[in-house]
Amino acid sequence: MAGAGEDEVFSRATHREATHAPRRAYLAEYVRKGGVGAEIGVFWAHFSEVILREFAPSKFYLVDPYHRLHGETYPAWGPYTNRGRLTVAETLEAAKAVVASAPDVVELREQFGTEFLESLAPETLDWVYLDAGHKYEMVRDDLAAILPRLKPDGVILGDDYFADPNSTHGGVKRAVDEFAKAQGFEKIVGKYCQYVLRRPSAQTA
């Protein structure tokens, strides 16, 4: 059971993606500034800010279901969400803090990720950031999704890529691994678990 010192400590500013968010910023050279890009798996915004600051989107959809997935609290993952007594309203919070610090640039999306994806036109979006759903058949949707509105220069980055296949995030390393082959993407696996996936005559400006 988790003692009083736990629960005090608990707060955006001392969770872990506080620290692990920040070391994600160098995925910011795989992509066009100035681009139209979403994440699509939000949580409580810590790598939204820094993806509005080092990408520097001329566009940006947050990109989460919250209480339609969720209802009012997360489950219990654990300390990552302070054993299910973090609220959905927490999180939520944050990422309406994004928009509000950027409000013609940032737009929140209340949505599944494939739910969003099928609302926007053809080849609208120069980058995507994935952090959805981990499990294979999820991932793999999320992928099938995403490439109709990819530009043919967009690159497609994401986490959570382990290279153990049978680690508690296998599915995201099968779905990507079988993506890149079948759609002839050029395959990078990055420091922290990160993976991205371009088209190897994809560029950055």
Ligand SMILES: C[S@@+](CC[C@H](N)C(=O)[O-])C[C@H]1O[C@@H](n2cnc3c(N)ncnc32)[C@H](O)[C@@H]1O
The other form holds:
Amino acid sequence: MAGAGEDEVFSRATHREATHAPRRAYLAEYVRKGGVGAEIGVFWAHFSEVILREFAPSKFYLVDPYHRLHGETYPAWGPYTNRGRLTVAETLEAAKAVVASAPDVVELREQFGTEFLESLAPETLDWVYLDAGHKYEMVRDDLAAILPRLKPDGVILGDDYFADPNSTHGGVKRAVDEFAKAQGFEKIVGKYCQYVLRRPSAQTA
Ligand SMILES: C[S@@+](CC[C@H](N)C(=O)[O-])C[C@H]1O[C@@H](n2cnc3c(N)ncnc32)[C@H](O)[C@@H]1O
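To complete the pair, please output the form predicted in complex with this ligand; the form predicted alone was given just before.
Entire complex below, previous chain first.
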């Protein structure tokens, strides 16, 4: 059990995404540089920084409802949210800092993924990184909303594809597998539980 000492050092720099996010930089090999993309589920914007640097987008939407979903403070997701002590203002500030680092490219949308996607014209996105709600129905609905907004050679990438369907995030695997089969997308499962979905005809990089 974690003690007070662990809480005292809780910070953005010590958060587990600070370690995990840089490991996902290899996903850039599946993405055309200079494209239009979105990260759906931003949280403390650790991976947003990596995406901005490695994917070199011309337009990059950061999509997360922040206060609209969580109010002032995150739920108690164990150490991930400092047992419910992490404030939304703190993570939102980090997302805004990413916007400020490239204001012509990055746009923050404090929206639910489906709401954001429905605001886009058809075939707008070259890529999407999906890391929002992890329950089966949530991933299923987000993937369904992404499909019409994705360019024909666009790519869907996402987090927490665990091979064990009985794992905490088994719903991600189920929704991703169903989507890939139903829509005829090639599925690639990469290191660190990342997945890539693309049409067989899609050209990358
Ligand atoms: C696992 S965290 C994202 C971590 C981030 N992608 C990273 O790699 O550093 C999940 C985030 O998804 C957000 N979220 C939950 N439901 C959402 C939805 N329907 N649309 C967009 N974001 C959502 C939560 O507010 C939370 O910030």
